[in-house]
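Taking the form predicted on its own, here's one chain by itself in structure tokens.
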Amino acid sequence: MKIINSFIFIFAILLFISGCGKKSEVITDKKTDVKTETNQTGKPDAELIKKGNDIFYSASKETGLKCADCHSDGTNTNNIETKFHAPVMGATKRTSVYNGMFKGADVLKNACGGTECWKTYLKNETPLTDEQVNALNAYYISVSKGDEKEFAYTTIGAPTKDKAKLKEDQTKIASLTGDAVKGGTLFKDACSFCHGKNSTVKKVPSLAENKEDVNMKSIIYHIRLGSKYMPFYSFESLTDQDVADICAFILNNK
């Protein structure tokens, strides 16, 4: 009997220390069931971290578009294209995203949108996986400061395209004068990523040897609905003024 006893004594220690010895566990969140490595400071993973942002900076084989070339990490800040879309600091925190597509749980579950743009811009085939999801979603808390705001926008094309009003904008933009200088410095810097002369972005049709498509009605339609792998522009990024001076380049420009 007492080698019996010794011999439990024995095992419950080793079981104790081996839990001790633990560097890393894993986390759920109960409102979402999305998992995340984190290490003993209560902080993802730092392997996770790195395969969340070589996600976020890799380039698509079929479009040619990066997650960084939309949305800013505080890093790249460098492409001016960041400051018309939302930031990924602070992400994991907000109660919605894509204008209300994803929401509370569903918030993490779709790496705070990016499940969305993986498929619609990014155009790949094959969906985000969990492992991918958690990735991202461990890089965004990994760049957050953890004081920023709720992020909202408006917008009507998410999270589905209002086509009613975008005939109500696409008449009050027709009323108002465009500055076609100014729609110039705007066209540089909301639309020359893709449609520059030196954009690495692939498939993207040329407004200059489009021009018999190209008119006031369809240039506000892709600013306000987005089409293909070309996201919407919110009324935040470019006002309706905004809008009506791009036009304003660009029908100058044909």
The other form holds:
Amino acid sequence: MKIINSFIFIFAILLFISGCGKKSEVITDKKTDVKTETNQTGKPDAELIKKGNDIFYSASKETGLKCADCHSDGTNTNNIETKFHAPVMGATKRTSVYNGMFKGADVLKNACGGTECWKTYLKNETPLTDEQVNALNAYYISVSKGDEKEFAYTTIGAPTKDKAKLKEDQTKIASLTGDAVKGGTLFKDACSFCHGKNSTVKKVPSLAENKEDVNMKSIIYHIRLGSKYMPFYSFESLTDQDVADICAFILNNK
Ligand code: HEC
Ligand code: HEC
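Swap state to the form predicted in complex with heme C from the form predicted on its own:
Everything in the complex follows now, all chains and molecules, and the chain you saw is the first one.
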């Protein structure tokens, strides 16, 4: 009898514990409850959109960079650099962003990849809050036309830096003949924003002054994998031939 009683007792405890487990799961879910609320007109709340717009256009104190420097929202077209990175229009409809770094429900929870850029390129110490994430998502929706499709690109810079593939790419690019004139134009569009003479972006090394460090391998490394806060470039935005041209420009230039 005693054994049966303690058996029932243990069973009850187990039931209780498993119940608790479920409960806390629901609570953690609640914490990251990120939504894209819309009002009757189908547009997100105007105040939330304004907050998202403010984040998108605020320069980081640490690096001097803002989201709008690298990503197009359809209006910041005078910054040529925005054509090398994913536009934010239609981002909330994507099922996978940042080359698979965020998938499914994690897409919205991470401002469609914005949380990663916030810490990598803006070097902000405190992470984006749920409210800021919601605000960015609302902003993306507000600038979308509604007809955007998945945005696909190929990269070896994310979700992890693929050093084996980088070696292959370095060998391949070294076998191409670079055109320094084309490379000069590409450099002006894609790199001078940070590496140019009039750049206001902080702590960017001068490629002309660091002659010993700047060689073909290092240029390809930085373009394909990125660096502390230098963005990586996909194979679609800069092809291997483009990279060979940029190398020819930089290395002849010194
Ligand atoms: C220095 C350039 C740079 C800055 C500044 C930057 N990003 Fe990014 N962002 C990238 C790169 C590189 C990727 C990876 C894919 C690509 O090249 O577009 C990316 C990816 C993304 C994506 C996912 C695109 C997709 O569909 O895969 C979103 C959304 C995004 N960033 C939002 C932001 C937001 C919001 C900010 C500001 C808090 C920001 N980014 C700041 C360079 C930048
Ligand atoms: C958003 C700003 C930004 C853009 C755009 C950018 N870079 Fe950079 N780049 C940096 C920063 C910052 C570093 C320093 C990296 C570090 O601290 O590790 C760097 C480092 C480098 C280095 C290594 C320099 C050295 O002294 O070792 C090379 C080479 C380079 N970049 C080439 C390029 C090329 C080519 C482009 C254009 C395709 C480009 N960068 C675009 C910010 C940028």
